[in-house]
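Next up is one chain by itself, shown in structure tokens, the form predicted on its own.
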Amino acid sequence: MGDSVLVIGGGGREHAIALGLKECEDVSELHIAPGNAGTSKIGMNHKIDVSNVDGIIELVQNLNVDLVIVGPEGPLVNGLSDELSKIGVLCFGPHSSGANLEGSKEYANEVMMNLDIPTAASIRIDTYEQAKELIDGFGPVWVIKRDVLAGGKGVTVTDDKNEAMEAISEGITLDGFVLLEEFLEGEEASMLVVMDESGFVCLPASQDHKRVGEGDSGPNTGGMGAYAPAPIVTDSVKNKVIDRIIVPMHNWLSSEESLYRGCLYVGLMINQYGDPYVVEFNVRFGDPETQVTIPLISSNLYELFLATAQGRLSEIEVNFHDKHALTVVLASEGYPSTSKTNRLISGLDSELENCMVHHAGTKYDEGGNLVSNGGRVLAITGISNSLSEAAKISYKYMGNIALEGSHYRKDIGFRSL
């Protein structure tokens, strides 16, 4: 008899995940709250507010679940995992305390300088005048952080004084303050590194392309595609990463009272000199990185989150296919400001190898049909030995997808491409 297993979470990142599990013959039953259309069809969905931790409890003790898989941040930061153990239940994902270094830039960031990690020099702007005193000595190009949760869209970067200025401002009348960064000149990168007390695997490494727009213009998004291995994490690079970030973290995470066990997300920029510094902390999987991450991963997933969970994550072998993972994002009529939903999505049955739907912003409406629910509907993934075929099949199979409206990159990858 196998294992029940929650993944909490309505997105691609939680559909990518939930595919995932479901080959793995250890798992028994699996369950996704609130899951999406594409979950529906491998496991069982279940409607819940992610934010709601003892709603979530209560379903954990309905099911009897044996682990719980948090994908998105905000249950984490609420403590949903500290939640888990007080009644047994294994929890993939930090307690609420190792989620600040994503819950709070400021925190994360004295963090990095008390353990010496490379990072942009960063302060705390409280008022607008402050911000005049100082916005010269930080600039041109601005980075200006909102110290929350912000689904991704909390950053403003740009070389404009009158819109940095704006964003300081807004962000000191909701928050309190904000940080000013200085500028990380190279390019991005993010490394995914699975981590317990025993020890930490480095996942291949991915790039995701956060603007909307072609040529990385436009505003920010949540991810719009993503694709791994980043050519930009060469072998000299990563054993950098290794030393300089993951070591220090690893070594001061295993020492704290609160156990971290789960996924530490690095988020890097790589100068041309190839020297990593570190643009922030997330302490999950990554949307849309997952959905080229996890399925480059060849062993037993479950076992992976199974020994993370429970402390022993240095007793498994974690092996990886030698292929190329490319991911695009198909995005609602007006993301990413306002998204129009309950639109109909047909094109999706035509059957195409080394290829992956991820259902994101889907659901079945009451006449079961396919229809859009969120700003990000869903990617297509790709897979291939070559990074350009992957990415040949994802566009192929993105071309055969109808949804009024809908957007999507046609870049994806262009800078390895």
Second form
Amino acid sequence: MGDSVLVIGGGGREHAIALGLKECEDVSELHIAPGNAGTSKIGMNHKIDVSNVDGIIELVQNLNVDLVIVGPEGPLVNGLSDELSKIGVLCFGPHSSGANLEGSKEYANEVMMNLDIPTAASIRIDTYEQAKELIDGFGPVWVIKRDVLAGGKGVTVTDDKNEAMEAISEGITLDGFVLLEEFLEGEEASMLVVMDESGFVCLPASQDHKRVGEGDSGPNTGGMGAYAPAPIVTDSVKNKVIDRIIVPMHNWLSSEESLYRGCLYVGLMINQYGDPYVVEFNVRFGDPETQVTIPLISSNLYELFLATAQGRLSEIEVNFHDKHALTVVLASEGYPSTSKTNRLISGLDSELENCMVHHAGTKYDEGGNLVSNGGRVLAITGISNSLSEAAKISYKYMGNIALEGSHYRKDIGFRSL
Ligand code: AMP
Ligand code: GLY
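Coords for the form predicted together with adenosine monophosphate (AMP), given the form predicted on its own:
Once more the chain from above appears, this time first in line as the rest of the complex follows.
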């Protein structure tokens, strides 16, 4: 008899995790809550909202789950991992105090300041008058952040002072304050680091595409596509990231009483000299970064999750394929501001070699038809020996998919292709 695993979430990230686990012999039961149409084909979906911590705990007890893997940040910030510890169930995902690194940017900034970790200077703005006094010292370009979980959409980056003041005033009205940050110049990359108190493993660095439009235009989204490995993270950059950011974070997190057993997502800005700065910490895998990272892990994925949740990551070896992965996100009409859902999706019947279809906002309707069910609907992931070949594969498959009003970026990977 193998183990019973529950994956929390319903996006492309969770489908990618579930697909990886499906390959592992030790996993005999695969549950997903709430999951999507894709996960329903490889495991058992459970209709429980990720914000319902009590409901998840009840499900875990009913199913006799051995390990819970938490996809999104919300349940971690709300203490799911702490509650699982109380009932003696293993969890991949930090306790709430560690999760606060993503839950509060102000807290993350304070931690980085104490540990001398390179990041943007930042100041809290509580009043419009204060903003008027300080605004010229911080821009142009201005970076305004709401200190809430906003799925990557609570940040305004602008060279227009009026727009900056508007974002500040809107944020103060909504939350009582905003953070005004120094603008960091350079190229972004995401480093997903699996860690527990015994050690850490850096997964291949990736690059997300956060703006909705080609050439990085338009509003920020949860992420419109990604690829890995990201060539901007050379060995020299990676070593700096490890020395200046990951080691101090790991030492500090390991000295804390609450457990950090999960993924630390380090959002980086790498400047022209190859010096890395932290743009943000997330306390979970990225979406869509996971779709291009998990397929590059050649070691047993379940063993990686399990060892981390048990605090014995340093005992296992983690290896990677010498390949490239690129994923393109198909989004609903109106995304990111709104999204039209319940529309038929077609074109997924054929199989293409080295191509993975990662479902996100999808479901089967009452008639058994595959329909859209969210802003980001699918991520089509090509895996190959070169980045350009991986891109060709995903775009070829994407070309056959039909979903009324949908859109996707045609330039994923442009910085490296
Ligand atoms: P965040 O939610 O903090 O990751 O911010 C979303 C996006 O805004 C980032 O991926 C960057 O593209 C941009 N951004 C955030 N902070 C900064 C900064 N200090 N300087 C430049 N760009 C930033
Ligand atoms: N793709 C950005 C994130 O997961 O936060």
